[in-house]
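What follows is one chain in structure tokens, specifically the form predicted on its own.
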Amino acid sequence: MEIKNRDIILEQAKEYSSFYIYDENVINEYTERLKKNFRGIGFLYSIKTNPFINVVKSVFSHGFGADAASLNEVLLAEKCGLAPDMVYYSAPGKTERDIMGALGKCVITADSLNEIALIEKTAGEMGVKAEIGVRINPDFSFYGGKGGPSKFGIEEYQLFDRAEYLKGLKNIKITGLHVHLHSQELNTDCINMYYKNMFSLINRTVEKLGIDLKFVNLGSGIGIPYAREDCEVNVEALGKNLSKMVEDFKSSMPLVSVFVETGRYCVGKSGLYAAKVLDKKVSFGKTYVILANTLNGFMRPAMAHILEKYTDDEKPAESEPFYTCKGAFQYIPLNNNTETEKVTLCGNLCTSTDIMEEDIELAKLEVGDTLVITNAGSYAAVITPMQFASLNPPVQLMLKSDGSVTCADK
């Protein structure tokens, strides 16, 4: 696999052993591409895939929207200089305290019964007025069959039922929908359906609550190929699609925003992981390979590893974030070295699960090489353990769009 910018990457090498770099290049590509086959759809980008701010700053800078999963990632959209009404936050469990530093700086999305009650006792408590949104749990799968269970969002009908309550509210307005139902999907058709079960969600929802709907948020879906065998996502037939369910719904509500969150479709394939080979020996006739920080510096690798030996399945169950499928991740040495041998790639920590492959054939490394990680862009530093054994984390590197490159916020 040709690795664009090897240059760079081993001139950062020098200084670091292990590190991110994001391409700000791609991520324009893929934001491009979005606000190209999507017409009179607006995008909130899912901060929690990546919140380095210098990639968050990059994806706002094409006119995305914030999803929000926590009261931080709230703020850091303020830092960026998000406006309130292009921020969402959602998420469930949210405290009082939540609220609280959440009202005023952007639209909450309710996730239960009880958080509508409790941001009506804040906003009273604060003598405001909140328009909010609702997290919707509906009578349908992402694959079209029925329902079910969810520690996210609110049984369709039970919202129904208690559309009375809702309208006595004093301190809040209910003013937008959400749902979302599943992440990293690659099947075009699949998305497309559940689009369409979306809108006749809303259509209901309208009816039967008598809301003045402002916004809706379809949630995310869209996917990005890992394996080799992956296919990319359609999205000129997707979006063109949706444009034309969403100037249909508009004919009868022209003044209400739609949103699609973009989860890790905008960031996914514009990072890439560099650590630096720090050891290498031999035992009982097994190569090994040591590197800077794995399962510490980039858990996924890793943690598909211990799935995959330990499940007794041909194709484990995907487990968003954490794990996708088999192959998910491509490993490049970035010597010129022709000679091959087969390599278990292990990292620096003192456990023996700190391995990210095994009996792997790869170009020969030696003590000094650097290897690459793909698909590091989403969900790869913020869900990775780098407190483990107090060693020095990862840095974070983005090479931006004029070929300079900065750890910091500039």
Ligand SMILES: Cc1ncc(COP(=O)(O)O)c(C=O)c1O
Given for the second form:
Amino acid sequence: MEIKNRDIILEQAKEYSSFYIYDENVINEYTERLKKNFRGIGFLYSIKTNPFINVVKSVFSHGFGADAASLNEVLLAEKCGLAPDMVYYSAPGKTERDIMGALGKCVITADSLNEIALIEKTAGEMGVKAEIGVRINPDFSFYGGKGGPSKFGIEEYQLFDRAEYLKGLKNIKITGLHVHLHSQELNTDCINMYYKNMFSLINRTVEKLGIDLKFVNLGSGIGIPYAREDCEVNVEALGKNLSKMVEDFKSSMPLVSVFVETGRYCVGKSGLYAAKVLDKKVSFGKTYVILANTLNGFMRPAMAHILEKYTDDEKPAESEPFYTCKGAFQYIPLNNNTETEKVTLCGNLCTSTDIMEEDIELAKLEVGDTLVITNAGSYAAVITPMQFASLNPPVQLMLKSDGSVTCADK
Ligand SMILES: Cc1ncc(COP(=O)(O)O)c(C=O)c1O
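Same protein, different state: after the form predicted on its own, show the form predicted in complex with the named molecule.
Once more the chain from above appears, this time first in line as the rest of the complex follows.
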């Protein structure tokens, strides 16, 4: 596999033994592709997927709002210059402190009936009136079957049962609806069907609750190819279909903003992880290549190896954002060796589970070489336990569209 920006990566490898590098041009390409194909729809960037400030700023520069999953992400969006009406804060288990900090800085989406009561109380104590959203756990599943139990959101029937209570709230007014059921879907038809079910849900919620609806957030779902055999989502077809649904919906509710959230689609393909070969040894005929910071630098490949090796199933269950599928990462040695070798790629932690791949055939690696791993733009640095063994963590770099490389926030 040919790697773009090879010389730039090798230049950085002179300074850093492990690093992420995010390519702004790729972020531009993916964000613009969404915007071009989805008309009448706003986008919210799910910051949790990659909160590296240069990446966040880059996505926001395309007119995306924020899907914030914590007060800190609300504050990050504010720091990056987003107005409160472009920041949507949705997460389970918000505390009173979170709510106090967030009121006035974003649109809060309540995740439970308890949370509605807490926002009502907190807003009252602060003397403010707030318009909020509610996250619904609908009666249907992402794939169109029956809905099921979830730690997220308020069950549709519970929400409808409490219609009178909700109308009587003094300090908050429900003006928005949010649903997110599934991530990393590659089947365009499934996402289309989900959108269709969402508009039915929105219509019946408005009817049952009698709310003055201002926004709906359809959640995420749009996946990216990880394994070589994965196909891209047909964003053109998806956008065309959703744009039409939104047009129809807006003929009766013209003032409602419709949002789609997305994290990995914007940035997943932009990131590469580079790790230096620190050592190499042969043990009982098996060749180990010891790399800088694997489980503790980019956890997902090592996590995938653990799941694939230690679960009985041939195909471990998808568990986003930690595990997607077999063969989700490609390993590219940045050297000119034409000779190949069967090696086991492992890291420099004192645990034998710190292995990314076993007995993989690669161009022969030597100590000092750099190995690049793909699909490192999303749920990568952010979900990695970097403090393990107190090793220096990888740095994060942005390759800007002008060709310069920056470490943070320049
Ligand atoms: C509520 C919510 N919205 C959006 C996302 C983003 O998903 P993705 O990065 O797959 O687009 C997630 C991911 O966990 C989520 O939980």
